[in-house]
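Just one chain follows, in the form predicted alone, and it is written as structure tokens.
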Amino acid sequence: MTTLLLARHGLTDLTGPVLAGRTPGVHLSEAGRAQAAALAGRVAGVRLDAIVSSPLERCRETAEAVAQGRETDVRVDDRFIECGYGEWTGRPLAELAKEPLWQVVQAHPSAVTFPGGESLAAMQQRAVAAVREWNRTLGSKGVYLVCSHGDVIKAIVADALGLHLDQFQRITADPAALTVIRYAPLRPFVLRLNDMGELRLPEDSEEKDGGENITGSDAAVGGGPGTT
């Protein structure tokens, strides 16, 4: 079952009062700095067959952060870029919070299309075609992280939940923060969400015909024993 750990960068001085977008040149901060060194010691004990990253440079310094000491360089998908916010790039929320758009991205994001941008649909179709071109390429056994944006990795879990578009705004991603995701023969497993904690990965199941476990199902009836 291949294993994706996705990672917010880390903070910038644009993070929270301007929806930076892709605005060229905004780093991490000292703040952020801290947070990917941080990120980089949570997934220390953890094999990453890949590390890759939006070519954004707060991603990239997030990414080249959990990079150090491994023999594992930062390869770059321009698939998980952040979502083309077109004309609201660079303006700051509260003044778009004003803007009737505004409450369409809040609770229909599926039917939005940013002014001179992307749609949330596209952002969504093209960063989960990128996951699976990843988790094929890597095969069962590969683990990778993949640092992004706030919305791209929101789309992202929305999808391995199962949950329509329109219901990504109930899932957060905070800057640093680690979600996982297992991709099984049948469907996927979110295994952290959010997490700022160490990350211990469980093992998978025994497996058997077909990559399904011995019950002839990827899911354990009952809730199963977790992990120790």
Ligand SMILES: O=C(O)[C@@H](CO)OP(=O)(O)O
The other form holds:
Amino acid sequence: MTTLLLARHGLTDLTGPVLAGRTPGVHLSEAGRAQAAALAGRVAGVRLDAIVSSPLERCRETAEAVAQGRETDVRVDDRFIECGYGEWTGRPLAELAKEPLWQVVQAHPSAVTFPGGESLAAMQQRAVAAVREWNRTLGSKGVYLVCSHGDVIKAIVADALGLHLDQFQRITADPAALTVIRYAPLRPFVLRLNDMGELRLPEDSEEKDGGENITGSDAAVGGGPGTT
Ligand SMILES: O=C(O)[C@@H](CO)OP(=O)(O)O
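Can you return the structure of this protein in the form predicted together with this ligand rather than the form predicted alone?
Whole complex next, starting from this chain.
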């Protein structure tokens, strides 16, 4: 059961007022650097077989903070880059909210292609493909962290929940928050969502359950004895 820790990068000066997108040179702010350091502390007790990042600076800086003091180098995977927002890139959110496409992004995101940019569906497809490939590479005992962007994380979570992309705005991914997904052979389990607490990973369930969980994929009827 490969375990994926999905971390959104820490705050930048643009996070909130402006859609930074793929704008180069957007670094963590002082608050963002503090968030990245705190994130590193929250996962300090977790073995990480790989630390992977979007190529954008704010993610790499967050991932580097997690990698500090570990023997694992940050590996960049372009498939975790921010959605290509095209002409929306660098524009104030307050202005974008008045565009007709904004409502479609809210209500029917699977139909959205940003002008001059990428579709949300294509973004989900390449990010989920990257997760599947890392899962295969690291194997069933692998534990890895991916630092990426809000919409990318929400799209990966939607896939793990079996939720259509049109529902992905129901999911939240805050700066420096962690989402944890364990991929068992028959289904993913979303263990944590948008979490800001210290992380301890559950043992493989066959060690803790009543012995009925042959593949590690079964959900305990009634909820079981707890995962942490
Ligand atoms: O500016 C943002 O809010 C965006 C868009 O790039 O997402 P993130 O901060 O996760 O990169």
